[in-house]
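First, one chain by itself: the form predicted on its own, in structure tokens.
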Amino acid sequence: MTETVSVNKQLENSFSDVSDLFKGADVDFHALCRDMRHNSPVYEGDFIARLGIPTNAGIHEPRPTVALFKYKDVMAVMKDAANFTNGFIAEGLGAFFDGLIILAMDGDQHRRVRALLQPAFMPASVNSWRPMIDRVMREDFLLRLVPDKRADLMEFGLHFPIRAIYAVMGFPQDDPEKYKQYAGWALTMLGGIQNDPGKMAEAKIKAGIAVKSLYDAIKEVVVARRAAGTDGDDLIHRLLRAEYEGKKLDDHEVATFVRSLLPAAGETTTRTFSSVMTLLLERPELLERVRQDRSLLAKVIDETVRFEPVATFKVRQAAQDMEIGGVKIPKGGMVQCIVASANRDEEVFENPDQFDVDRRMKPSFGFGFGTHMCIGQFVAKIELTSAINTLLDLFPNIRLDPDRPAPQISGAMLRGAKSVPVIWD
């Protein structure tokens, strides 16, 4: 019990030092994106360092910087993997995976690799693991708590993406604490990114062990799928048949690339899940229409996604002189992309504002678009549909508890909500 506790305790640990690392500064985001995209929409300069938040990069000498404020422009950015590029990365959070994250890839390095791995995170593969993961969260996490009538869903809501993507990916099941300590590591790789000199040193310290003994672990499970036979439907064994061009992944890859998918797995579904519950447990009229017609689910997450990204920005490079609205961009130079704004643009969302889940569906940033658009994203809504089904089903009249504080949604990256009390009858 005690080493239950302690593993707990780490996650949370990992998860809110996370949190605190994105924060940034104490403004009202969405007011100051607003304001930007008004009056700056291509502003000359670094915006991310100016909220105090690092970036993926880990480059640290000044570069010349843009930040896009505007739809069009950030589109215009997104869809153009030639000339806006991604190698960067490499630099920054790319080192801890030995160069084999598919995020720091650019052109037909990015394509092959991109080709072997998305069949396994396409739908008609991944709703093949729908009933594994509607039991999960049922059996090992809701079902408890029903006689308990109240409880904190975000005590749910960071260890369910965890159990599910570890179930997913074929991890044993009959150890999930593990499950925790994995997750734990996950989140220390991404806290390894570090604007503060003081800190970056200690930060890299503990993100490279956190790296070896995450690989470690997955490697291990490899070695015994591919030992077994590679005829699973988990995503491992899916991985080890993958085939693009005559070329197929060795257990090496299969790991790394394993590893690099769970900083994002569980962490942007738990934050994506408390900033869904806490729009719909605030408007319980939709909540209502919701309960009657799960059908509206897909809906409902679309446009959380679109109203509160979890990721706030994406940033590029440009691969030439260009230029946009106006501003030069010498090759080299890093481009933000502020997708929270682009997300909120008058010109292309009524009424941006709002959390209409009726308003007529376009494109927006908030799972990436183009060549990078998110591998995971159809995993990531099988889970969050599953988890809200659950908790619609089981939880009877599920409300914010009057008696704590009301859940906000916060950060200037990695955007959620820390806490999100409920009762129920």
Contents of the next structure:
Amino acid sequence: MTETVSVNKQLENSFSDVSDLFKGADVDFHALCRDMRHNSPVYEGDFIARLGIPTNAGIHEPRPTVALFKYKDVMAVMKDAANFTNGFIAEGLGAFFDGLIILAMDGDQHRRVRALLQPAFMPASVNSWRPMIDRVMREDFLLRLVPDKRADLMEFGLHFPIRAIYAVMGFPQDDPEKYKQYAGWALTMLGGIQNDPGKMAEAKIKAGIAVKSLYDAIKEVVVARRAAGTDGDDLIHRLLRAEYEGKKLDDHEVATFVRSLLPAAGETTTRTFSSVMTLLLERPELLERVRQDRSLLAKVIDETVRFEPVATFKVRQAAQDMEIGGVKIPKGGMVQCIVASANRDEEVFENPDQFDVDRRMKPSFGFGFGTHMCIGQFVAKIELTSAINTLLDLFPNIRLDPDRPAPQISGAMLRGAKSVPVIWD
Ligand code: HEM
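Next block: the form predicted in complex with ligand HEM, after the form predicted on its own:
Then the entire complex follows, led off by the chain already shown.
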């Protein structure tokens, strides 16, 4: 019991450390983006550093940097993976993954690895995990809260994505609590990038230990799975069977990829959940529409990732001399695509500052765009849909708790609400 309490606390602390690290300056982020979009749509300078947010781009020598605020410019860069590359990510986060992080791959290497992994993440495969995810939401988390009639939804939101991924991957279900340890390690890895050079050395050591611990735990499961045969339906089994152009993944590659998934899958879903629930609970009529017609949830999730994307920007590096909006970007220069601004560009979205699930949907950048677009988006959507459906089924008349502070979506990067206090009948 004491161990569970301390692992829970560790997880909460790691989550809030990462939130503090990436929250940046205390500004009205969307208002600032609007101002930049109108007055300085191609900004010459390091906009992200100006906000005090650590990035991979900033940990080595300063490089010429521009920030893009308009949809058309962001789209042009995200679509053009040949000229705007990701390899530099290996200098930061990627260093913790032996260079085997898909997000840091370019060109043919990325194409081959993505083709190997993609089938395991397509709806045909992801849909088969739906009953298991529904069971996790209901039985491992929400059923036991029903008699309390009040809760902070983020106590659930912090845990369910990693618990669900833990189940989807096929980790042993006789020790389901172990996912908390995995989640703590995953967050410690994200804390490995710091603004303050003084803190960097210590953060790197901690991240290094977390990376190794997670790898060892996962590798053990992968090796056991391979030895036992590879005909299961879970993600590890699917990756063991995956084949593209005659190439299969070895145990080291499966373990490394699975490890890199945990930070990608965990807190992104947690924060998106906090924003979806905040936006719904602030709009009781919409919440009622959703309660009556659950098919609306797909639109609610799409509109949330447009309106409040977790990752407010994506960075790319120019592979050769380029020019955007009349501004020259030399080879090696960094391009900051401010997707939270592009998602609210009034030239593309009518009334962009309104949360409107009935709008005609157009591609936004909440799950990225182009070759690196989120491979786990169908998993995330199934988890979010399952979590919200279960909440609506089990908590009658769920609404904001009038006795506690209303949730606030905040942060200049990794946006979301820290707490979402609710009551029900
Ligand atoms: C609501 C939750 C999620 C959000 C908002 C999100 C967002 C994103 C975004 C914006 C990117 C593109 C990054 C870039 O272009 O630089 C991305 C990539 C990625 N995501 Fe997600 N993600 C979510 C959930 C997940 C889940 C559940 C998984 C795994 C099961 C996952 C795995 C990945 C991976 C592996 C990549 C890299 C793909 C590549 O480089 O080809 N994500 N995600």
